[in-house]
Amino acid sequence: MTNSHRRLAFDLTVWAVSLCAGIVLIAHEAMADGHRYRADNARWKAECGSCHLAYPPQLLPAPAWRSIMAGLDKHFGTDASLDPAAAAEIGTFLQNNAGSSRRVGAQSLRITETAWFRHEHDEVPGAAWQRPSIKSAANCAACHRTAEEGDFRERNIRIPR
């Protein structure tokens, strides 16, 4: 074999394993976006934000939020009434961007309640949500360090002690 023979088997190796790691790291990442939600309306995150985090409207489905956005008036205990204006716009934005039934279950309205969120916390020891530090399993923010940014990967969850 010559000199430029093997040469170009070298390249063409570094070439295949360069694009192997490519397709491996872009999987991942895909993978890993599972616990990122990108959702953006600044009216939703100041209405929503204002009392909680503004739940990624993927979190439940379209039926649901829609139940949420007719019951504003009785939120979980706290009449949480928008004007109408505000509140059509954040109603369709949910409905947009609302998870399916099958991935996230239809079954609640609350995210905590759905077969997703307790499959995703079954680890999670039951006395760590009566913690001061978290008080609830709603309080995504005391361990998802960047939940206000819709990222809920596990490589950035600190549970307070």
The other form holds:
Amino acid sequence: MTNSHRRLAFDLTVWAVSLCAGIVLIAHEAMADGHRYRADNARWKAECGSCHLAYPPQLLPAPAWRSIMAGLDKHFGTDASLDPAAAAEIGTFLQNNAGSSRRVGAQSLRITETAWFRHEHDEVPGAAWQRPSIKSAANCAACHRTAEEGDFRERNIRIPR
Amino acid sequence: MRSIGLALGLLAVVPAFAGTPNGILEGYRAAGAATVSAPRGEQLFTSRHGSDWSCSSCHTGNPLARGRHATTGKDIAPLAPAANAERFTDPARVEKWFRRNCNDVLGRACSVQEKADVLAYLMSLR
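Next, report the structure of the form predicted together with its partner chain; the form predicted on its own has already been given.
Starting with the chain above, the whole complex follows.
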């Protein structure tokens, strides 16, 4: 092998390795992104984020959001009614960013009662949900410390005592 | 022309004034709450009225302190203006929450008199 051949082989190897690493990185990011929800709307964040975390629209299918928006005056035991202009804007935002029924299909209007949610949380000990520091499974931010930014990735989870 | 100018001037002044706790209280007075009572407001705020919740269930018995939503556990900033300068500065926001929370706690809307009393109570806290 001449020097220049050796050089070429080395270059090719470096390229191949970087390319593989690149693909792995991209694939990893895409998977991680599955639990990072980026859609944003100021009115949604303010109105739907005042009593609890503004749950990402991707976590329920469009028909469930439609039912929720139609019943805000009797919303899980509380009055969350909105003026018509705000309700229209938020309703559209939720519809446009809703999850697919196949992935997050819901029998009830609760994210926490979907098969998807139960599956993701099957390793959480049953008693943890009742701790005073958590109060409710719907209190995502108690364990997902970056949930406010739409980030539910595993590395940012800590179950409080 | 001058009266239009005057009317526009008034329109500009009223919302600016309404956007303070005092301005909102004056609004309730003008709407019929002639004698306002902070002790009566405190009574309404801290008692239950037939449902599981009182106002204190989420805002605590000390509205100068941070509250916590009774079901969801979410943190709620203090309600008394002395502890939170953003409170009672946006009339639409104030009416929205009175509507919702009175409905949850009393099972009906609060009267102008009741809103005035509660606001007077919250403004009396230092």
